[in-house]
Amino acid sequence: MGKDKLRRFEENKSFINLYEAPYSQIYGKDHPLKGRWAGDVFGNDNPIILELGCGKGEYTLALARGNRQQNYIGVDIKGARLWRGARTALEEKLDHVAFIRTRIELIGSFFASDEVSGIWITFPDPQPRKENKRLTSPRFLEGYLKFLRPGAVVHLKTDNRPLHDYTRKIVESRPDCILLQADTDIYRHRTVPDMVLEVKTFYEEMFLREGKPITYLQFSTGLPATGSRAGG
């Protein structure tokens, strides 16, 4: 392991906005902040929005800069990547941003029922041969529903058309999920909200340079939709 990575791991321990917990401390157990993020971390009752697999936190930070009426938490297992996001949030005094270093499959240990108001999943590993590991598989969705509020909105942004189609099929098959919008080429159709187009991750910029279409899917949980905006 390089010296720079080791330095970042050590510096992570001093960041007040970065929360880490060894696997042995949370596997099958609750993190001390479960159900307490609003009061103990953010000091307000604003909605909490997660970005799962946030990498360096580009999307988490961009969303937070645009809306101080919501709290944002980026989640990733890579400590060296989280270092960048956590440090930037501190430098910019974004006190409504936090980060968690953990495996996504353990996210239920961190949040209580109805504690989270939305999820962003941006350019995840599509796991073409391991359906159970896809972040939008029934396995993961069941876990999210345990802490999402009724009517919470989940966003998927990906360059991988098979993952987009797979997720749409899963959402449309579930009575507890309501498809709100689906677009297979957001920069060509431009039917999505402006912030979906304006905020770009490192990987998204790379995929756009390669000419790959970027897809977007949005669905809600637990409440009937007033009308679907699903498209092609």
Ligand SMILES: C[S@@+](CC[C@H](N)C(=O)[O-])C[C@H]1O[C@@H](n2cnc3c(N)ncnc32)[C@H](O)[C@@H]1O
The other form holds:
Amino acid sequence: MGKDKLRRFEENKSFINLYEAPYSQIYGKDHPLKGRWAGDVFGNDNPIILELGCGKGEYTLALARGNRQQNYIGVDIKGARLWRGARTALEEKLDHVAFIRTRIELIGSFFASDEVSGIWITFPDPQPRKENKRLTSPRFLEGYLKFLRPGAVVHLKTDNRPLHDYTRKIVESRPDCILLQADTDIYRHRTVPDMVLEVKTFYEEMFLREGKPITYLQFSTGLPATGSRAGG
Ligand SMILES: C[S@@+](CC[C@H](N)C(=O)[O-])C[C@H]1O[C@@H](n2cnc3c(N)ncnc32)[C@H](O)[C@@H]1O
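Now the other one: the form predicted in complex with the ligand, given that the block above is the form predicted on its own.
Okay, now the whole complex, with that chain kicking things off.
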């Protein structure tokens, strides 16, 4: 392992906004913060928004800079990437931001029913051969629904058209999900919310350099949110 990675892993241990739990501590069990993020971590009852597979946490940070009335948590398994997001949040005194290093498969150990108000999934691995590993497959969606509030909004931004189409089909087939927006080339149509156009993640920049169209899908859970539209 490179020296830089080791240094980052070491530094991660001192970051008060980065939560890591060994697999054995959470597999099939509740993390001590489950149901307690509002009081124990953020000290307020503001809505909690997750970014899954956040990498360096570009969305977590950008959303947090623009809105202090919500709390943001970036989740990823890669400590060296999370280091960047956690360090930036500390440097910018974004105390409504936290990061969790865990496998998303175990995210249910961290959040109680109705504890989360929204999810961003930004450029996830498309997993073309393993449907069960896609972060928008029924297996994962059913896990998210256990801790999402009714009416919570889920955002998917990806360069991968098959993943976009797959997710749209799943959402449209489920009575507990409502498709709000779907766009297959956001920078050409420019109809999606500003945040979707303005914030570009590390992977997104790479895909844009390759000339790939970027897609966006937005859906809600439970109660319909107002202004429903699906186009593009
Ligand atoms: C293609 S990268 C995208 C990173 C970032 N969102 C971006 O757009 O730059 C996918 C990220 O998801 C993370 N990831 C993939 N599968 C995961 C899993 N099962 N649990 C936690 N993180 C995962 C990877 O570590 C990686 O950082």
